[in-house]
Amino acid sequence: MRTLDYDIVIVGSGAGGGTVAKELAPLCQKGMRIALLEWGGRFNDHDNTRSEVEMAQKYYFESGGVQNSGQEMTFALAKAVGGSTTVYTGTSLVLPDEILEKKWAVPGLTSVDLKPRFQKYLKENNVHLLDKSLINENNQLFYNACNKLGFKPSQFPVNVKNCQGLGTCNLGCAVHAKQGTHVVQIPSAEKQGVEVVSFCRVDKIEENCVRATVLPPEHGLEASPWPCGEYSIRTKKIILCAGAIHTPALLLKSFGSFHHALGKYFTCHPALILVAQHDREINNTFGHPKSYYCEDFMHSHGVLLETCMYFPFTLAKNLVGFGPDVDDLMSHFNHLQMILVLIMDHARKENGITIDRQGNPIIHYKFNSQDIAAFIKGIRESARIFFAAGAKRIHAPACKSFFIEARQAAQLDQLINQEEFKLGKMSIASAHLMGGCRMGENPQEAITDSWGRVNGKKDLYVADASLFPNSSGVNPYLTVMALADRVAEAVIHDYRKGL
């Protein structure tokens, strides 16, 4: 086992880790040694073939098929330099004040404090609205149909630069147009002296020590800068940014259940894909896949509708059914329109992360009647949008038949019902993983304080979505960055104070 010495070790390189690394990088000019450890590999342009199965295997834990203990939902989380900022669509939304103040209600965490941090990363990541001329027909059909029905669609701001409209954002960007931490923050941190160590799996943390294993490279990616083998990394401060699944799991593996709330209150915005078939070909695969959303049903039912576009393998595995109907629908791929139904779940103690005997994370998540009602509402309203857009027929989960024809549009409330909503039959997925190390100012209820310091653990911090005390209600990416910026400020403060 090799022994190394660093001043700061950051675990994970996604929205949290990449941000912390960039903010702490100036310390390197003062002689401090900072290491950013990432379990996955570093992707260059030539490493992305845009092939669905191949890229899912390269980028995602378990090829994107991580499941909850009941096998009712899958979770998409990336294993790469840049974390999940490499594989999402670039959606960049600010945490609403209503959620910050009412649902989170963390003393000391205010919109006055967070607003300049949000503004910094909106600018740094080139967040903007796409020009309407660049929006494809899959998205435009949704927008027009929402207006026709009296709904109020809004456009997503996205963090892209020189986008080529490849459409495969969820498989990584082959031209690095998406301004994730691997494109913006991590290169800046490296230039200032932060060491990025790829293929480095952190196995355990101890007081001022990180135990890790550098693994052989996979999938033809470049090898880690450190030789393969086991490492004991002595350090003055540790910042965990491994995400809402692996950060709680690592704490549990390292220290046991030192706090009753550790790993609990996990939320994830569960989602379903709906698909409609038109009589004609529509422009659906070229261009940014996610341009619009509709939040007309957020306050009444806790459901958000979004445009989306998934390629054949991902789409097929999300359909409810087998045989000729699936073959028929997939054969008309160029005629398809898609909508994502995403529900706003709430933090519940029973939903969370535990570990098995080997220390691997187990995700526990149970749906309640409110969640299912939200899904039913979202499916029905999406069906109405599809038909208002001129769809010939739709495939909607929670329906007895595989297809609902346009002539049946008046019967949607009867055809789409709770009796047909069967967990295990539905293909429910999530990419917005939050909670497990909830922040707060009451050490009896929270794992960390409002600055990310772990209660009862000196020199240990958390700076990722596991900090969220409840759902963000929007894509969590930008909120993670704002909180990580705040954690970096706390680390610098503690260093100056000799804490």
The other form holds:
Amino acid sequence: MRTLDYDIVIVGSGAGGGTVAKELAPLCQKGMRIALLEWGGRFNDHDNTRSEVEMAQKYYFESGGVQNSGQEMTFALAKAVGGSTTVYTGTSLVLPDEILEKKWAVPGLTSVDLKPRFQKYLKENNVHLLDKSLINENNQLFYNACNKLGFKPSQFPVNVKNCQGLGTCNLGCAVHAKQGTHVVQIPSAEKQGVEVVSFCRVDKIEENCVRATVLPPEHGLEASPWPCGEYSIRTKKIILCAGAIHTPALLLKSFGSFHHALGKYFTCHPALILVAQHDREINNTFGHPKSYYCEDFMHSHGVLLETCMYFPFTLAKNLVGFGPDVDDLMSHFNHLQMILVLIMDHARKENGITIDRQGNPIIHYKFNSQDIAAFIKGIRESARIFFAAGAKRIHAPACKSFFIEARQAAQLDQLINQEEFKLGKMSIASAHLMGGCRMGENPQEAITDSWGRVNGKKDLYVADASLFPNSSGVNPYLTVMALADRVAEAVIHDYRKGL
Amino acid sequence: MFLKGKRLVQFEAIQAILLPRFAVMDSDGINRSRNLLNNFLASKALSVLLKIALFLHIIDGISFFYGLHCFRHLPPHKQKAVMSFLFNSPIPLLRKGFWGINTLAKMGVYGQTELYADIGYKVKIQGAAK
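Could you switch over to the form predicted together with its partner chain, since the one displayed so far is the form predicted on its own?
Expanding to the full complex; the earlier chain stays at the top.
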């Protein structure tokens, strides 16, 4: 085992780790040594073939097939330098004040404090509204239909630069147009002296020590700068940014269940993909896949509708059924319109992360009647949007038949119902993983304080989505960055104070 | 290699019922399906592979009740009936097992990039005009 010495070790390089690395990087000029450890590899442009199954295997934990213990939902989380910021669509929404103040209600965490941090990353990541001329027909149909029905669709701000509209954002951008941490914050941190160590899996943490293993490179990616083998890294500060599954799991593996809330209160915006078939060909795969959302049912039913466009296998997997109907629908890919239904789940103690005997994470998640009612509402309203957009038929989960034809549009409430919503039958997926190390100012209830300092553990911080005390209601990455910015500030403050 | 021998024969009999497109694929398409699936399954934990193997046995067991034969020797309408039973089963574990097999079957077929043109999935070429 090799032994190394650093001042700061950051575990994970996604929205949290990349941000913390960049914010702390100026310390390198003062002679401090900072290492950013990432389990996954570093992707260059030539590493991305845009082939669905191949890229899923390269980018995602278990090819995107991580499941909860009940096997009712899959979780998409990336393993790469840049973490999940490599595979999101780049939609960039600020945490709504209402959620911050009412649903989170963390003392000391105010919109006044967060606003300038959000502004910083909105600018740094080139967040803007795409020009309308770049929005494709799949998105436009949703927008027009929402307006026709009297809903109020909004356009997603996105963080792209020189986007070629390849439409394969969720397979990692082949031209690195998305301004994730692998494009913006990590290169900046590296320039200032932060060492990025890819293929470095952190096995355990101890007080002022990180035990890690550098693995051989996978998938033809470049090897880690450190030789393969086991490492013991002595460090003054450790910042965990491994995400809402692996950060709680690492804490549990390292220290046991030292707090009753550790790993608990996990939320994830569970989602379903819905699809409609039009009579004519539509432009659905060229251009940014996610341009609009509709939050008309957020407050009343806790459900958000978004445009989306996925790839052939992902779509096929999400079709509830088998036989000729599946092949028939799939054969008309260039006639298809898609909507993503996301439910705004609430933090519940029974949903969370535990570990098995080997220390691997196990995700526990149970749907309650409120979640299922939200799904049903989302499916029904999406169906209305599809038909208002001119679809000739739709495929809706929670319906007895595979297709609902346009002539049946008046019977949607009867056709789509709770009795047909059977868990294990449909492909529920999640990409917004949050909670498990909830922050707060009451050490009895929270794992960290509102600055990410782990209660009762010296020199240990958390700076990722596991800090969220409840779901964010929006894509979490910008909120993770704003919180990570605070954590970096706390680390610097503690250094200055000699803490 | 997980899908080989009798297990492969049984799985492909299931795959052909789940996706009729598979039944009419040429040998290149069938080989691509096998490669995709075996490559995917190669990285799976032994416990996952055991679950899949067990569920394939369960399908054969249920098939016996439907026609005194294992799945691949049942007539197509009975094969479809077995799949429908699992798909709509009141027992969540059977539904989940079916979901897993159905997902693998779909990966083998719709994970093939060679199929994109046939189904109308258009891939924008890098560097092409906006």
